[in-house]
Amino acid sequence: MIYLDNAATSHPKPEAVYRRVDDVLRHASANPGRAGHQMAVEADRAIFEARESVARLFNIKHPDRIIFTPNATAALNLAIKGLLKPGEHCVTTAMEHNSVTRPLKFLAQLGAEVDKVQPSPKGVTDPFSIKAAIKTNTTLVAVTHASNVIGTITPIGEIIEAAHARNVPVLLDAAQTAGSVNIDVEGLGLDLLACPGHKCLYGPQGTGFLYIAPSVRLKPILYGGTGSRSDMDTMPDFLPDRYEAGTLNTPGIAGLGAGCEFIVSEGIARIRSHEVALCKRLMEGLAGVPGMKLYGVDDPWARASVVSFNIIGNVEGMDPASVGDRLDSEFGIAVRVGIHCAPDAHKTMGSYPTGAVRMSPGYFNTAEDIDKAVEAVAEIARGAR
């Protein structure tokens, strides 16, 4: 199989990730921080080392401000629901994933205010439009670092500067960039960073994290045991325990840590360059296919490793679902089709309600993979004419 669905979950993982998960599952699968016996201590050490690895990759000064979560969705929910209150205002965009859109909709039904800034059809968000949308009761700006549909990268530095000028914290959804695009938390002055572990960080599914800056205080949304201050009937007031109720996914988090170490050792610039080269090759190849409709910006350096398209033909059956099915069944190429959990993005780029075909190359893909994918799409397109 040629796997081009890395924007959903990366595959394969580095060998070090597989080894680390297996080792912890076999030898340190007790509850971390819940007992003093050797296996529990080793589990706690695995969590600690993973936190350190994440901090090193993202230049986070205080590793204890990294909250491990089951995924980016849980991290985003913690950030949004833990901060935004009825009567307060949030600025977001029409390029967001449902992991941002749906919690904001829920809070809007409870009395919060939400304004969605409209990007260009190519997914480009003007920082001035974010600045102009901020009001006196704005308490959060929530934006994606790169669209999961067309990959367009958001100018986050300018947005943070505009928001901070009004003392408004910024939540960055880095689901499509964490691990493949450099994110310097301290350098950016980032307030909240939500990341999945299973995409460009090469960790297992069921892992993710939220970074919370010292200037931000969130209300917990999950309550339970932490292994600390068990005498209290409220959540501890210190991090990370305040937000990490229940038993953590120790093998998965250890694997996430190994994924971060792999990125550090390979060099994020090298990973980024390879993925950009693959996207450039894919975009140029698809552009030469008659009847092709490509979405997003033309510059591969201005997007994450995501390329979405549709084949505009004159016969029935060329909808994205049909194209994806044929790529899988006839050519052994794995892609994602449809709305991609981001209906507003598809409305912005003009592909709603049918959606699009999305190819997302990863670090372990090759130029040969891309060439075979382009030829497969060309063959399918020939049947549409």
The other form holds:
2 protein chains.
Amino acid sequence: MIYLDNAATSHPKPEAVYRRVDDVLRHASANPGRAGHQMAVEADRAIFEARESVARLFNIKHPDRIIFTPNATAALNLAIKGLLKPGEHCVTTAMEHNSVTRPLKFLAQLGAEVDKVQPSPKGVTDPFSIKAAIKTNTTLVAVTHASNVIGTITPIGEIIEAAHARNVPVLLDAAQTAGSVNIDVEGLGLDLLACPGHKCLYGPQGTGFLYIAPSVRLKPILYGGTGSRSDMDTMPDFLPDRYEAGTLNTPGIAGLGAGCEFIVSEGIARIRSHEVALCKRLMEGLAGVPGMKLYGVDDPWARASVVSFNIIGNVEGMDPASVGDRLDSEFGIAVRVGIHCAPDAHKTMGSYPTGAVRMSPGYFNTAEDIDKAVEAVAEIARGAR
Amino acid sequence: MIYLDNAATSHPKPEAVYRRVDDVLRHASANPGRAGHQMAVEADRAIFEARESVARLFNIKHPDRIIFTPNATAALNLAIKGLLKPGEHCVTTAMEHNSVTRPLKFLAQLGAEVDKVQPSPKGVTDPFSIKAAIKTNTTLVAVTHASNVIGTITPIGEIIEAAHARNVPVLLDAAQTAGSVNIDVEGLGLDLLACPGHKCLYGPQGTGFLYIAPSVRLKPILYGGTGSRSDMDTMPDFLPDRYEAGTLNTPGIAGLGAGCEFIVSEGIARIRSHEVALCKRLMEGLAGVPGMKLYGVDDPWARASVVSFNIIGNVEGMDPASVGDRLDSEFGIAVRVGIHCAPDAHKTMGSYPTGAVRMSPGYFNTAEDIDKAVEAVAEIARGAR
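Same protein, different form: I have the form predicted alone, so give me the form predicted together with another copy of the chain.
Okay, now the whole complex, with that chain kicking things off.
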């Protein structure tokens, strides 16, 4: 199988991730922060080290402000529902995943205001349009770092600058970039960073985190045992406990830590260069296939490792679902088709409601994988009318 | 090490659990329900089979009404916050864990009413007291199946009968019983069942579930991508998708499934008998130690596999934390001390705020483990004044 669905879940993981998960599950899966015995202390250490590893990769000064969550969706919900109140205003874009759009819609039903800034059809968000949308009651700017459909990277530095000039915190959804595109939290002055563990960070599914800057205070989503201030019937006031109710996914989080350590050890620049090279090869290869419609910007450095396309042919083209099916069944190539939980992005690209075929190369893909994928698409496209 | 902290997290797990987690993480961790390629289909199957395994163990007719969560806390929050509205009334007990108490306190601050029924000092809840507490605006009865501190099992059948007579749904927190004490969901007519995966179900940490009966409709806590009805900016109306936003913990859930299969294959009655025998041996052994205060009911069949005690000595006794430390450092015995995230339970038992020492034998403990634990406690107690 040639796996080109890394934007959904990276595969394979570094061997060290598999081993760490198994090792912690077998030997250190007592309750972190709940008991004093030796195995609980080892579980504590596993969590502590993972928090340090995440902090190192993202240049986060306060590791205790990294809240482990089961995925990016939970991190985004904590940020959005924890911050935005009825009567308050949020600026977002028409490139967001449903993990941003759906919680915002829920809050809009409760009386919050949401404005979606419209990026260009290639997915480029103008920072000025974000700035222009900020109002006196704006309390949150929520943007994706890179669209999961079209890959275009958001100019986050300029957006943060524009938002901070109006004292508005910025939430970055780094689902498609964290671990592959460098994110310097302290350098950017980022307020909220939501990341999945199972994509470019090479952790297992069931992991993710939200970083919360010291200036930001959120309402918790989950209330429950923390192993701290257990005499109180409210959540403790300090982090990470305030937002980490219930037993954590110790083996998964340890695996996420191992993934971050792998990235630091390889060098994120090297990972990025390899993925950019693969995307460039893929885009160039696909561009040479007759009847091909490629979405997004041309410069592979301006996008995350995501290439979406449709075979439009000369007359009516091909349904992306059929293309995906044939890639899987005839060529053993795993891609993702449809609208990728991001209807607004497809509306922006002009591919709604049919969607597109998405190929997302990862660090473990090779140039040969890409060439085979291009050949397979060319072969399928020959059948298009 | 002799591990007697199974009420926090069971250890070890059946070998099949370790293997299933590793196998799924290595070979089937694509995104369930998100793509059509072979590995995504395998991830789908892993989740589907785990849902079926949970359904089989708990006699649940509709597996699609089992919502996978990262732990029991998230399941309880979904049930409580999803159901109880301001102005509505909840009946609960003074034996609950903070995973019930804290979300209820949060809702009370928003205008819900909460009444805590007082069990006896041995932790016995009178079903009549629950019945008597139900008012015209009661919309939820939330009770633990067995206290995590004192172990006393709640007469859930009678409580359900009393609540249903007033058309009030019942939420059962089965954190200390699921997998060890039989729970027949359809037989009981249970409305909401919250379970952790990492305790008696032998799954890894990071897993749990909420079962929601067809008669119950909850507001979601998390909003986000489901891979279904992706064109909508609201959550889909059908289960499990409505409550399962974001990528699931596929390897963890598969491990939870393997844990449930292990229980079905061993026979829950056999597991229960073994744990009851260990508890009986432990209680009898500890009762023979001079200066010992044992909490809870005498009949080991009337409690989950949890034995809490304090060395009260003749004069001032010993701090439970010191007892735990010595058990760990001198005898290699892992227990949990303190108030176990359940201050109300300790108030009921009369052990607040110091707490107690808790030993929780699991299916993989032996009579020899118990004898060594009793000897160690006896040795430590000899130093008590």
